[in-house]
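Quick heads-up: it's one chain on its own, the form predicted on its own, in structure tokens.
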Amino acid sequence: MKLKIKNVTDFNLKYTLESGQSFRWNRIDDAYYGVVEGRILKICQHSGTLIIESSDDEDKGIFTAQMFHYLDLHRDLAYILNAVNVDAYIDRAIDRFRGMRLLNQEIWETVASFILSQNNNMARIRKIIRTLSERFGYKVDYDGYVDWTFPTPQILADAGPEEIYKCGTGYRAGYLYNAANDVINGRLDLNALKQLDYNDAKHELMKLEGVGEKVADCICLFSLGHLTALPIDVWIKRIFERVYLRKTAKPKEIQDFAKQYFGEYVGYAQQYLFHYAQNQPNWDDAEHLELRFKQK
């Protein structure tokens, strides 16, 4: 299947796929290859045109709808960014990375991936997910690119925590194994989870062993489309303490301030702030800190 989407506005493929919200994409020349819901996708962007190829033979209408949802193309990003663009600091972040969108990823892989992300860096997370997929997934290939599907809850439950541990998961092996069993036994209904509002979805996710507020918020934001979710990792904590609150703060204090300050689209605000700080070495120098008090 090959799909061409023309006249795409406010979308940047590079910023979207390289902003730390997904762990399965690899850039080769001018294309990105990744495994999404069991098949390889190849995506290229040429100005306002997206070319998306799939290793599966798919219904074009269904595939188009899936890609619009996955890449968040159905949202009015200009409206969202205008809503959160409340000071000169975030205005600079938005100007630098305009077009970055929040992916709507497959729920089980997102749950598993962010369980594995705890106390981990991007390179190691990617390596663990790759190892798990090679060990327990199915091989898929397209256009010379070879990868593996992410293992299902049933496969991981059958494998057991010891085998999962051998993939470099460390103490997270037990959490992942238990999450897989919770899905199989119906204690976590993934389809029902998609129908819940943000607070209820977060509550259900935090019933999983090893899933705290940060991981639950990542899943809500990067899979379930709850843009009011605010994952607070070490970077977001540092950004709000240095730029906005100017003091050491607990996660609850950051949550309360950020949601009041940025409003219902705070999830988008945090992603732009996060990616800007990751790519701007002097993000908290004196000149940057002054931007917080200036109008855009």
Given for the second form:
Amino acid sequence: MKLKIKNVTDFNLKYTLESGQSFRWNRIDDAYYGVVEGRILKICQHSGTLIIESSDDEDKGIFTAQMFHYLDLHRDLAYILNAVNVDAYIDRAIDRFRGMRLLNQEIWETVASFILSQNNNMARIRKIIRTLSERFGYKVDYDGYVDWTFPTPQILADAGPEEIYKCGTGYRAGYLYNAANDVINGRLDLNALKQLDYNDAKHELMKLEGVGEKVADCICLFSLGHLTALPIDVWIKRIFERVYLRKTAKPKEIQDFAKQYFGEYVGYAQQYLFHYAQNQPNWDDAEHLELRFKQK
DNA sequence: TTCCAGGAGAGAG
DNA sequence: CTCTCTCATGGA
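Structure of the form predicted together with the DNA, please, following the form predicted on its own?
Everything in the complex follows now, all chains and molecules, and the chain you saw is the first one.
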């Protein structure tokens, strides 16, 4: 199955897939390979044209709709970025990474991935998820690329916490095992979760062991499409303390400030500030910080 | 060797 | 309510 989407505006594949919201994509030459919803996708971008290949045969109309949803292409990104572009600092971040979009990823994989993400780093999170998939998922291949589907809750529940632990999860093995069981016995209804508004979804997620405010916000933002979610990790905390608040601040203070300052699309603002700080070594130099007080 | 990473839970005060 | 300590792992 091969799909060509032309005249794509305000979309950058590299920034979108390499901005820390998904741990599943691998770049080979100018193509990105990953497993989404049980099959391999190969995606290339040539300026305004996206070429998406699937290892499965599927209905073109349905597949197109799924890809628009996954890549967040149905949203007017120019409008959103204009809405959060309220000073010269974030203007620079937006200018640097324009086209980066928030994905709408599969819910179970996102829940599991961000449970594993706590007190952990990107490279190791990717490694753990790959190991889990290789051991418990199904092998899929396409175009010479081999990967594995993310294991279902049932498979992880059957495997048990000890086998999960062997994949390098550390103390988070029990959290993932319990979450898998919660899905199976209906304590967490993933389909119902998609129908809830932001606050209800967040609090439903926080009932899970190992899911606090930050992880719940990541799931809301990277899977459920709640653009008002603001995950506060060590980087976002650091960015707001140094750039905007100019003092140490608790998560609650950062939430309150950011939501009134950036507005309802604060989740998108967060993604640009996060990726900018990670890729711009002098992001908190004195002259750089001054941009925060200037108009864009 | 110590520190850190897209944190959260338990316990003390 | 807030503060502190601990939880595996591996790369810097």
